[in-house]
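Take a look at this single chain, the form predicted alone, given in structure tokens.
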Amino acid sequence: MATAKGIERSSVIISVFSTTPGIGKTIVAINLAAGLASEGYKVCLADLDLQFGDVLNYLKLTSKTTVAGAQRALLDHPKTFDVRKFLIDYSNNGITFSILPAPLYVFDAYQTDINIVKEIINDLNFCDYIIIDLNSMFSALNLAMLDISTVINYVGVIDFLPALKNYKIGYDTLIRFDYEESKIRLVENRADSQKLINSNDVERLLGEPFYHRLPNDYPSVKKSINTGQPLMFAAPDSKLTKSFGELVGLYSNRPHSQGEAVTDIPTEKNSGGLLSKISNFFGF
């Protein structure tokens, strides 16, 4: 695909999307960016949760440059625009990835021009991977980003029936928008939490297996947030860190083996009739 300036884009774009807020979407985006950067790739994490983007806060960074400033600069000086001037780097132990921050003010979120944002993302084509952290809506901006994405990393926490219904409706909506099923990667977060829903039943209901299942690891996530570091630095030996490493391996095509962080996630025993109850909940 060519950019607005006629440059062929070679970046892999991974959108991290969910239909439910507060289920760890930003954590997934940050750790994908850090993991891919640790493998030597040039990575940019674009925080396009325009009203409530939290990437900088999570990593304890500050910046005056944002996607809103990039938009104004591109409109005012299209011939000399350089997106690199609006990026901030996160570096730790020799591992670096760039960040395109969300606007500092809610007002700026309402001034967003979708076509300009698309051009800004296209101008990041010097990166090997672009990770886009989106909010939990089927907004016009989100749909535009999903359109240009190589992969949609669709995250959910399936811990009770309303959450499952929300996740399925979101998945069905993505399919109705004619995104290829191979483009949508179902990722279950907190997969080994205590819950009443059998993951096998969930997969049968969705008609698609989970691409990856991230285990629940609250102590490691808390340490990561408190220190402002991706999990690989805050809790390098945790099961969640290992599981993120496996997910990164899937996206980078790195040879990997199924580590214990995945295989140790218990599969709930089928509690007779639960699948039929779930089906009834969905009305079929």
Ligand SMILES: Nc1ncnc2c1ncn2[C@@H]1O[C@H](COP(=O)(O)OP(=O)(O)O)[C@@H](O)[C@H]1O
The other form holds:
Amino acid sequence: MATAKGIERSSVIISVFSTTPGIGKTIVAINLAAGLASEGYKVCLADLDLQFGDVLNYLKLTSKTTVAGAQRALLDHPKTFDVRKFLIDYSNNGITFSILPAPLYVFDAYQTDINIVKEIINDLNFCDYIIIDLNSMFSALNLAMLDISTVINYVGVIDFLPALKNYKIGYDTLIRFDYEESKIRLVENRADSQKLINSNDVERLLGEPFYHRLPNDYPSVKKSINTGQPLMFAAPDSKLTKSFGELVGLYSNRPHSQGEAVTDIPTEKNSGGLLSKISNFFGF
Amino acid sequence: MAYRTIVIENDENFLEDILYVLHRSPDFEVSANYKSAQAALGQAVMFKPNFFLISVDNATMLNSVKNFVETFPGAFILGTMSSWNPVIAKQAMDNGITGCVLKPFTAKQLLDYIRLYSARGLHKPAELISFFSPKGRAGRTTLAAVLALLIAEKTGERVALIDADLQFGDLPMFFDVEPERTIVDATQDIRLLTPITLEPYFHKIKDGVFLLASPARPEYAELVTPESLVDVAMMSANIFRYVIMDLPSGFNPLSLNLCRISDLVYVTTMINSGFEVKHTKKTLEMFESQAGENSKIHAVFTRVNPFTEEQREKIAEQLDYPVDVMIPNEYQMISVANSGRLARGLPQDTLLMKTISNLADEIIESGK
Ligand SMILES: Nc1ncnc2c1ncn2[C@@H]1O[C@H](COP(=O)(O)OP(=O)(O)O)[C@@H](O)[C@H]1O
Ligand SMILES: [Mg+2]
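Following the display of the form predicted alone, present the structure of the form predicted together with the named molecule.
Whole complex next, starting from this chain.
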């Protein structure tokens, strides 16, 4: 992919997207960034949930510089613009990754220009990995980011029928929008949470297996958010941390220690009377 | 019994048209016609009229509607307009008019309008109520749906649900319906519609509750302009006493415009990681900076735990804004919504239902 300056982009862009809000995108984005950084890669996490971004919240950071400031600087002084001035670092135990924070005010978020954001992201080309945290709509900004992404980490939690509907509709829409199937990585979050809908049925419905499944682990996530640290520091021994390690392995082509086996998450066999309802709704 | 009708119209051509139509219909009997409101107010009482057709194209006549409502309580008063004007229709409603009709009309259309406006409920302006949430997954849709069912049940008046969460609207699924016509059709046709012809775009959920569904595919959302949706919402206010709108998450031209025309905006947030209060605070600041004041904006928190007054105060303090509504956690609700059984039976006697029922009472009271 060519950047604005005509240089072939070398960094991998992973966008974290979903069509239902509040299902773990930001948790996934933060832990991908931390995991890839711990493998020695240079990583930047861009918070493009512009109006209500949570990256700084979850890491207990505050920042004076944001993507809104970067936009202003790029407009005012395009020649001297240096994106690095607008990043802040998260460091813990010798592991560091950069963050491009979301604007502090909704009004600034509202004024964001998609083409400028694209340029800013392109300027992050000095990184090995750029992780982009998005919100849950097919907005022009999100689509522009999905376009420039190497892979789309498409997250779903299948605990609620409308959420399943939105996951399926979102996937079908991505395909209709001509994103290659190989680029879309279906990631199920909270995969073993008490639920009425069976993962196998979901895979049948999507016509595509999950690329990875992250277990439900509310205590660890809570600890992570409360201490403002990625899971590898807040809950190093948890199942969820291990599962993130595997996902990072998949994205860095270095399968994490135990080989490539995906965490074994038992699927419930009995999906109750709901399956027939889903079948009716989706007509399969 | 034919309607004893008074026609007030200062345009010769329209007057001729209207009289021609009424004279040929067995359902209407023209008692008198006037060219000014003043004359009608002075003389019409002699005919014990129960039906008025007043041209609201004329500002003086529009303003006089109040006097007719006062002098002829119980009469059906329809404003006639030569082209549909949502602002005038709203002013006429504020003045207590039964409803507006588009000129020219047939006798059958007049009867349709009478049926429509009788079913609507009190001859009062509609309450436009928006459910906004900063990020979504807030319990917004559940709250809007249950509220619509309860208000209809309590008042016997008509309630509209507009699923303006265009890309990922869940209301059709909550009610287990797949309406043929959606918001896309309504907004594309709105220029040609009248209240009577807009009504069939709504899908009847049950007595008194009607849904204007979101489109089947996310990309169809692009076909809906904020202006046309504002027009649809404003025309719906003529058909329904309550218009409840489920908005897309966050600030966008659509949510901002619908909030602008709403009488009540509920900013709904689900307590989860704790940062939601911060998001709500940012939301309130944005509304304030847009409108200069926040009097119609109410903060709602769902899944509040512990469900106590202390907790309410704690959140309000963090927010620096009153917390008008707190909704408790209720797992049962999820399974009800999950099954599409929402219209068939709400969970009874739960704390959740009691809280939403109280909110319905408050809204009904404020609309009287
Ligand atoms: N694997 C998980 N196990 C348990 N809870 C989770 C998990 N992933 C996310 N959560 C919970 O979901 C909430 C929303 O996550 P978040 O990443 O903010 O979602 P999004 O970015 O998609 O809006 C978090 O506050 C957290 O409590
Ligand atoms: Mg997020």
